[in-house]
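Below, in structure tokens: the form predicted on its own, a single chain.
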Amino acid sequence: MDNRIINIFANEDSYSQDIRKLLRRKLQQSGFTVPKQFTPDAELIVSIGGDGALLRNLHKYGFPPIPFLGINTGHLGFFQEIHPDELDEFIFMYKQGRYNIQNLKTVQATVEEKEKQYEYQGLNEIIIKGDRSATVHLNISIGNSFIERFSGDGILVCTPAGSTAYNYSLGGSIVDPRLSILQITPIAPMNTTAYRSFTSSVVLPKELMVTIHPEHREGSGFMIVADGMEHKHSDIRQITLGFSQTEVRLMRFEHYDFWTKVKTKFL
């Protein structure tokens, strides 16, 4: 066999570090090369942990182009695919070629300051958010069109992957990700005489970006959570929002089907 190589990482928890000891040795058995540190040559990384862990690892490797495979030992799981009880099956099944990629399509956020430039990639979600707890106010386009005046504490700009995360929490709906499509979700939205704002998601086609203008407030700034991970900026001219060039491939297996986890997880 040439020399495969696979990353392994895991959370701090006890058991995914126990997890991944055995998961080592067992690759190490078949066959394969485990590096003690992330290495860009490598045919699969495995993520153990839960969904934050998967996500964290993402952002840590820049979205690389290799695919994951996740085995969850967290509790929700959305993008896992083994149990820690399967990874014979998994080694078989992998060595075998009996699996499939699917591909995630991410949201990027361009950032422009007066004299610099940022950009931020999700693979769930992207939010605009005060960096305090105070109502913010954010002028909206979508395309060409001014689309209106948003007060409340912030919007989440999803994909079809994001939408069963912090957008379901916020009464967003879910999306099959074999759709190309963005939501925009209102995060406690201000809809009074005074301040008039959207109350529910708005489904985006792939084509259309989303231009924001903040209005700045005296002393307070903008975060922007990409996955979680919080980028504090205090002088933003403009954000643009649409679909990343960049793609996340996580594998899945025969039993794979979307709809299937989806009442496994929710109902």
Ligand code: NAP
Second form
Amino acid sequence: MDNRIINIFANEDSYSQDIRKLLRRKLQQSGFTVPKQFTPDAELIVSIGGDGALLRNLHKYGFPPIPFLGINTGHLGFFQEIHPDELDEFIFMYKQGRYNIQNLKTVQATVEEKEKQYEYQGLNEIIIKGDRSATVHLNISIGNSFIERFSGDGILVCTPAGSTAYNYSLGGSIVDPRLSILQITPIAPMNTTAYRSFTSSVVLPKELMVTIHPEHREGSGFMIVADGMEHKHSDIRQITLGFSQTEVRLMRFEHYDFWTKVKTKFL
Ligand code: NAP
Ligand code: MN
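Show the form predicted together with the named molecule, please, because up to now only the form predicted on its own has appeared in this conversation.
First the chain shown before, then all remaining chains and molecules of the complex.
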């Protein structure tokens, strides 16, 4: 066997760490190399924890094109494919190439300040909200058309993969990840004679960009949250959001079915 490298990352809790050591030993016995540090020429990244751990590893290593396998020691485990007691089955199936890769779309945002520009990426979603409890006012355009002056807590732009996360708690729709769309979901939109905002999600094709011009209020800034990771900004001129070419590759085994997963995790 050539030098086949597999990276393993695990949550800090002792259970996840025990699974990491056990899997490392089993993979080494099967002839794989398991380095302690991230190696870009690895053929697989195993993430032991919950969805949050997978999202953090993805961001930490810059959305690498290497497939991810999630082993669930977290609470929900929507991205996770196997249980810690399935390590032998995983290695057996993996060596035979009996798996599929699920390609998941991502969302990207460009935040323009006066002097500087920042890029963010999300597998689940990117959120724009205030950095305090005050409402935000966002002028939102879709494509070249001005759509609304949104007032409320903020807005969330999610991928199909992220539709089952925060988006779902906000009343957004669950979207099959085989579709290439983005969903914009309002967070506590205000609808009064003073302020008018859409109260439901809107769904966009992958070609359309969303442009946001936030209104600045004295002493308050904005928070851009990508997959739960917060980035504070005070002087935003414009935010552009859209579908990204970068895909995340998740390992799935033969029994995987998106709607079965939704049912078993939610109902
Ligand atoms: P967290 O607060 O621990 O996550 C909240 C829950 O969302 C966890 O149970 C997590 O699963 C689950 N989750 C994450 N991605 C999911 C997906 N694509 N489909 C279904 N459930 C998913 O924070 P975290 O673990 O770092 O995850 C970050 C995500 O939390 C954000 O991207 C956002 O979508 C979500 N979030 C949700 C709410 C809400 O529903 N009110 C509020 C803030 C953030 P695990 O238990 O396996 O980690
Ligand atoms: Mn979590």
